[in-house]
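Given next, in structure tokens, is a single chain: the form predicted on its own.
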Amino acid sequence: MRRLILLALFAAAPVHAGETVVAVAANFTEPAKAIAAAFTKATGDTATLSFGSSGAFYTQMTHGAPFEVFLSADADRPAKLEADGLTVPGTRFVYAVGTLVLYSATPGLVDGQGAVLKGGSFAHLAIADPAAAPYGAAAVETLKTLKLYDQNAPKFVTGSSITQAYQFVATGAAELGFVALSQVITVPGGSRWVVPATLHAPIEQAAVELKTGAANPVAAKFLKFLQGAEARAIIKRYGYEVR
């Protein structure tokens, strides 16, 4: 009897859960929320998410910081760390293609040609650190397309992620700015240009998994879900093209 209870107990206990760290460029948060929440309740494990600029990650994973798995704003921060000898062979792929987006929370600030930035009835414009985010570099990279990039510069509010930048618009510390189409795509009102693809190198996002997360089986199947449909609807919801 004593025995039949002990293992009544056992199968009883609740089983401990995985769980791995994961890195998330700042203009992938809300997606990466809710993937997250969608592979606790698939899985039972957890994916931690720390957010911030792509840029500043690299420079911390360079520099030994735990994390498990990147999901990056560009495909070569990835590619870099990869060719430093710091990530899982075979592990990174394009998570996300994104979309940039010049939003004001002002209607009809806005225009749908982005013709604001030639008439330059505005006295800031806020962009993402482009040395650190890939937004703003596409950012700049727009604007020096549609050779509006000089005229323009002296406006700038500089955020150190795209989140910031989009902070500076949503609080009205800038008039509008160039901002991630994932952050707007739910918010109403305001006015907005969608950036045509034609005018930037695309942002493809790559994701891979680090050396840190070679021994946690759960950093693999994380990546695992991120390529599975459940994943990839939510993506394609905020936004974004998928591969």
Contents of the next structure:
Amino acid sequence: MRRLILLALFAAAPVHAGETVVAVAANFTEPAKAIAAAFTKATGDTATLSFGSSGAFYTQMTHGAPFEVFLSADADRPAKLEADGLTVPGTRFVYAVGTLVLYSATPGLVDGQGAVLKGGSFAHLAIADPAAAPYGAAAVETLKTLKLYDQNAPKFVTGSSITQAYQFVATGAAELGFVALSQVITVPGGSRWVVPATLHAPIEQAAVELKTGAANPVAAKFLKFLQGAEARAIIKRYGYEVR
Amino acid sequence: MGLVAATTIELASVTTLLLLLLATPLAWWLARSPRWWKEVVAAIAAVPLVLPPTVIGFYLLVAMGPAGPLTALLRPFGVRSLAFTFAGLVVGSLVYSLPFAVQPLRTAFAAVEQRSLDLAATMGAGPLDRFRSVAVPQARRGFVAAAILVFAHTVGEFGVVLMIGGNIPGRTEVLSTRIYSLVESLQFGPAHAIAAALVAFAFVALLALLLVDRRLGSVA
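Having seen the form predicted on its own, the form predicted together with the partner chain:
Below is the entire complex, every chain and molecule, led by the chain shown above.
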């Protein structure tokens, strides 16, 4: 019986299949899972995904975390890792560009032009921490471009990440908030204003291969797959733009 | 920075005061009641020990939103939403630190001698009087332990505040969430400074707990 189990285990593992360990920004969880599944289907190799905050990942990577590929929620941290000499040179690229949305779980609260921000008929406006999260910084920049920052700043409730900002809005605790299109693209109902990209600097998410993955061909293969047509189609489907 | 520290201290003080008031009757009942099902209540009161703080925080956020049951309950008093308010943080801290008040108080009340309570009764002392003049002095170490544990635990509270606070300076931003934001935005220097201050605070609080406990023990 035991021999049978062992046999089954070996038979289940494809020959020469490799594995790479990928750190994925929490906001990219769903598309990353879909891409990893497509990657395994196409190559037989596995991308093992860890999800978490980009800031925490960066801190862990500078302290020897065994991740081989990093899909960050921003462009800064991969650039910093490169400056720290922790990446494989020439592997950094923007894999997705985020779209900012002003969203409310209440139908009809947010209009198609974002005029609700002028009226102030709400008590709380959720944003992600502008110092740590690119969507937060983009939200602040948008309000400043519209000259509506001073009027709305007292109503800010700040989530530590874009995930938390969305939780504030989704639970109705905050009437509306700046969230990522990817978070609400599959959510029916509510009301939303897709913020024009001209109102803020682009929300770039960059990927990079880490030195820990230099000896593993699967790491480079996964990054190459991420730039291919199939992965790009998945990324778009989840509400991101691609370059 | 000073504002954040002030909010933290204020939150911890208000929570400690309210929680001692709320936990005292509960702990007394748990310690002295003969009913078996009091342990069901004791188990419920200890649940916050087991649940991850962000989980408690998430459900508090749901309960405290404009459509939440807690808000509905308080609507007659003019409360529109508890989330993102200082009062909301106090409610969250009360839930989160409840076991830290109930456990030491229950232990202390269980050790109060029945004989001295009976003696006071024969001398004509009513229940409240007996509690005040016999039980409280005998259980004073329990009160001190509960107060310091709740205060320190509230200062160190993170997950709950993160979920229901919204980091509003002067209202709901506390030291622990400030440290987290600083680390998230890679400002390690200021984060180290606040963390060091918190460690120093924790040390002083615990030392005070041990010294007061020793003092009260030798007096008794």
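Residue numbers count along the first chain shown, from 1. Here the rigid core means the biggest group of C-alpha atoms that line up within 1.5 Å when the two forms are laid on top of each other. Fair warning: this is a prediction, and the values are worked out from it, not measured in the lab.
With a cut-off of 2 Å and the rigid core superposed, residue 43 has a Cα displacement that reaches or exceeds the cut-off between the two forms.
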